[in-house]
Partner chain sequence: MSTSIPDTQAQVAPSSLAAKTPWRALLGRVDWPLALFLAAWFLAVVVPLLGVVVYSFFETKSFFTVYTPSLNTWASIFDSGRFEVILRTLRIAFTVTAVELVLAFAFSLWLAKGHASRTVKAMTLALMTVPFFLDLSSRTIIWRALLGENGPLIPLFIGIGLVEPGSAGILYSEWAVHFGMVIALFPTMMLPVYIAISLVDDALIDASNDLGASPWQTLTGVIIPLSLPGVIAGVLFTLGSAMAAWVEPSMLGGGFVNLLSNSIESAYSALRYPVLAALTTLIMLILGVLVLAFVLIGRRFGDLSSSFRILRS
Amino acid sequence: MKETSVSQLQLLRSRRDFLRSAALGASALALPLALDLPASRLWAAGPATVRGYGVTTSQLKDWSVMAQSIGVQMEFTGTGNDVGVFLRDVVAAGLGDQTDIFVFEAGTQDILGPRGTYLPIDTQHPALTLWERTPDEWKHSRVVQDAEGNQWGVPVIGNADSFGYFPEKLGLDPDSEEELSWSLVFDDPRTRGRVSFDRTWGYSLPMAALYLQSKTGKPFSNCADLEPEETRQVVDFLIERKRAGQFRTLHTSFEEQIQLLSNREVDVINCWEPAVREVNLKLGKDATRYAYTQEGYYKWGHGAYLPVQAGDRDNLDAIYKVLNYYLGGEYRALQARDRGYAGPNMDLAVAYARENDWSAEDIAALEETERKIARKFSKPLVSTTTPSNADSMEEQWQRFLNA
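What would the structure be for this chain alone in the form predicted together with its partner chain?
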């Protein structure tokens, strides 16, 4: 009861402060527009600074590019993607006192939004000029909204994850784009003992549920947030497959994904797409492929969220400029080229690359990324890092590990 009251007070305070700041911000923004000052000249007068905290790979490799473009300098502190650590930092350590923007995987907004830790996004903010043209599948996705449809974040990057494989081991053409079944990971005798499975319960359990419901024809209520009895069914299946010798190993890190494929120690691995890219740089083009699947994908996305304390600061306009930058072509193109990540408004990335004389090969790669995402997003997707049944899912996952 007390907690609810505090949360409500925080929300009321944040809304009042937000309206006040928004009014001030609109005035401040109108001034340079009226004077027709370019961003580079504003920066010459001294760039505004925004402090970010979140997943390391959401960063540009060189933030000075953004400072040159929008006149806002970024001071970013990188972290891993452990949701427990993130929640502890934000809630217990009060990180919002020093941070302007959090960038993290989907799900935290379900907990921290209604509790009054995040500031609601003002989609009408004058600096958020790309909001209207951003597709609904990104800006209204569960990455940035809670279950009630409240807007707590702006989409940053995302992808639909499946598994990497060696085409020749499965008798497939190197350039095949055939949709493959997740049975290659869980069931197929051809891959028995040659599969590596991710050891992270929040990542691997939904994928297994997605396959199992397709196999049995009995859908689960929500593959990403399984009820305790449903989790038990999925784990029973995984234990049976583990005992049958399906898995060669369980991996834990991005570096391990690359090593397992590079050493050809496994034939199939549920992994991140950049791992396949890295391996192909070593083993040659199309040595490994990232699967298009029959059953669906694990959709992940990073959102940018604002701490409620940001509403009290005088750099709220600069913060919204950065949120808008996340939706723009420059950030999208650089992230796609440097990390292989997709995100909203890929067409702007292609336009940016053309305007800045990128090579034809790089432009084609961006267009391919745009096409790939559209194809994957047409399939069933599972997603969330903060399931409401996290406790029972984590517990059952231990049963799988100890079996």
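From a predicted model like this one, the values you see are computed outputs, not experimental measurements. Positions refer to the first chain, counted from 1. What changes on going to the form predicted on its own:
- Domain assignment between these two forms: Val55 and Arg232 are placed in opposite rigid parts, by better superposition fit of each C-alpha.
- A two-part rigid-body description fits the chain between these two forms; in it the smaller part is rotated by 20 degrees against the larger.
Next up, can you give the form predicted on its own of this protein, since the form predicted together with its partner chain came first?
No partner chains or extra molecules come along with it, only the chain itself.
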């Protein structure tokens, strides 16, 4: 199936899912926004407030820091990394009527940009003062541009996802940076029955394919966009592992990731790095670690995109101030310290930390984050939220869930 028709299919599915949710009387978005309020009332609080919606870990833990720095308040509603949910909320629910900035993984700009849902980024806007010094590999990446090079977003954060684990459970040194195999997730007898696997097909299928091609020595065409027969092979493998009792449970949300580790319900989990950091705040330093892997990573980037409606709002200058803030040292330093995420202009993060008297240990950790990203990004696999084979991948994933 061609990409265009897949995109249309995803949008249709998104609308269908939203209408089903509405018919059940459920609050599909769980937003603190009143969907039936006219826009004029929603913006009555003033132009210095910006409303964001997107992946929850793109948030600062305390947005008041940004308000003090640039004079703009953020009201942010977090969501997961399920592209179907995101498209449903943006397209079917018309979330752009009430939101100024969307933050999500690469791929949606290919659909929502040309469709007219996103507003092109004005790279000459006076508030976007850090644009010129931002490296091309970030600002001109496929995270924020479509295939034709149109600029639909501003780069926010990026990382290379793997899995969290308890070193003591595996007999490993907590300080070790040894590259571990994804076999610990999929078929290592030491972890059988002690693994949690993410329920989102777009996140978990590529990781399984990455491991399986290494195990068999037969590479797939693209682990992030598997051909139908390739997907069938990967799902057959996952079903075999599921029936062997490898997976203790499947999880869906960031909060579940933290809970499963904090409660020591599992020893290994394919998860987001911030979950490991949150757990270590509770259980102690290095109680859990985030793996360097032998086979590769789910490498991703988040972009900040503007709904087309934002172009007519009187807080557009404030919106661009926030976009510029995403490129600056304060946001970068706080995200690296609190989440382990990197992004463009890491040198500004180090400069910010020094200017604000961060400890030598924290500054060294920022520099370590930059080194970590460079090391992990040298490995295979780059993700996409909108693979051209999405229909067959999703259908085969249902076979795994039902097995």
